[in-house]
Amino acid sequence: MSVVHPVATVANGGAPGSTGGDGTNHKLDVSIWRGGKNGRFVSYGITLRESQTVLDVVTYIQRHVDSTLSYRFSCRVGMCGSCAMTVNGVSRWTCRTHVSEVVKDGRLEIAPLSGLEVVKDLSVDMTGFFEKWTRAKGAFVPGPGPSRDFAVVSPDSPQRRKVDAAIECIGCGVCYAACDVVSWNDDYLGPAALNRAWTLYNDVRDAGNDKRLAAVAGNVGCLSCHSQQSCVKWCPKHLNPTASIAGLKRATVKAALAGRL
């Protein structure tokens, strides 16, 4: 449902002067998600300024058309992954997406990440996507007694090879709200609990492997994943949960077969 909002429509939506490559001004129809789970999509009327981002339209939106407008955001720079959104259908961040490559006919949608829930407008609550993080054992488990010097990792060892391929996650949700399995198994761990898994796995230090394989495993750990990989192809930061999840399912199994499951 798209409504027009009765102070949307405005003449000129970005800076005086502001024109396209052309010298015309270029107007941009965009239709925001408003309300909660039972909200509705309100279009705004603005105008399309050169090298705007998706994050660029919300927050003057926001600050110019309509004060009422939620959404996240903080580093505006791709480092915090906060402002992730749903852009014309694909999960993104939406500081680092330009609104020229994602434009359609003028027109641009943004909504919440999709399997989290809604909060208001285009914030979503993050606590079940953490929690999930937690039921994957996904924090680091000391050895049982303090070590008596640093621990020397190899950066050449396989493990830590393997660590250093799914480490730079930052937990924005984007992955996990493009995953497939996760839009029907509301108890799907997820692909970056998933993936946090297995960089603690590879992780010589860790002592929780045990509890963690045994988290991990069954219908809402990694024997679900359906190897889609819409995780990798959305992944701002181009990293390859599949291939961890991967690396758990062998892992899993391996630790059946010993008896260790």
Contents of the next structure:
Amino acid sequence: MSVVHPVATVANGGAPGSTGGDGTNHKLDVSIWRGGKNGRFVSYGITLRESQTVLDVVTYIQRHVDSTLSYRFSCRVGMCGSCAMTVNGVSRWTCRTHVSEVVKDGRLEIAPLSGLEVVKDLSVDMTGFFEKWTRAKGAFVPGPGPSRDFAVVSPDSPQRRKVDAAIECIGCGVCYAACDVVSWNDDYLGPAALNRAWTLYNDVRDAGNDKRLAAVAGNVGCLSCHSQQSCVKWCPKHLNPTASIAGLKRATVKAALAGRL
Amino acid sequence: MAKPVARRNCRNHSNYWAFAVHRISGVVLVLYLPVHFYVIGLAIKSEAALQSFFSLAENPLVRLAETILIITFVIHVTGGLRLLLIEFLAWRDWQKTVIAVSGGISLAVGLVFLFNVF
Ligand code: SF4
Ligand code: SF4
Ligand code: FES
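How about the form predicted in complex with its partner chain, since we already have the form predicted alone?
Now the complete complex, all chains and molecules, led by this one.
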């Protein structure tokens, strides 16, 4: 259900520069999810400014129209991974998504990230997402005995290259929200946690791979992935969780054949 | 899992379509299986019954249906090979090519069959 907010239509100042990029003022109809899981969309009319991001729009509304609007962000430059939301049906990092890239017929629908419990408005509870990182053994396991020196890992070694390809994850949850298997199977660990497990699997210093493989094999782990690649399609860091998961699939098969699983 | 509050549309890309086509062709083939077993059953029962069934296959509509079936079968096989390729070979960024090749093979086999039956 969609309702129009009582004080919804506000032009943001009409100051010079409040244009849609081609010198004209663009009205933007923004529907924002308000409330918990039984909430509703409320629509706000604002004027689009040049180079505005989706996060800018949300911040504008919170500062100038309704200060009770809840949402989450921190760095605003694509590093912290806290600002992800569903924008016109697609999960996105909002601080680096320009309105002009995603607006459809002057409309923007902004909802909380799917796959996670809504706390209020645009903020979701990320606990389930990060618990799965723990379940996927996403923490480094040191080897026995104290390390006496720095571990030397050549940047050119095949293993380090595999780690490099997957390490830049900011934990935003975009892939998790985009994945069908996550929405079908409550316990599925999801692309981000499995991608994390893959980086540690290739970490030559790590000593936890037996337990890690056991944790990521099976029904809730890598073998449930259908290689649909929605995670790859939407990951804002252009990572390839499907490739990481395929790596884990090969590793589990190898371990099973060797009788280690 | 928490039900999404809003519609979600993260699926419109080639690899998702490849998944969907693979799944649908699989379901179609499963639905066809009873017919397949029925025909095999006829062969066991008597040659006459089998022959009278085969005369059905003279009908152009049945031939068209057969062709569609063959294409569905090849789509499913090439789709499965595609999955094996992208999951069991070290990853390369050529999945779209693999999808195109699977589609091409399916179509080619279908056409060859079509020309043979008519
Ligand atoms: S490739 Fe696997 S993890 Fe990624 S979206 Fe698809 S099913 Fe989910
Ligand atoms: S893999 Fe990409 S989309 Fe998924 S949490 Fe990490 S940065 Fe976000
Ligand atoms: S606010 Fe930090 S990634 Fe968007």
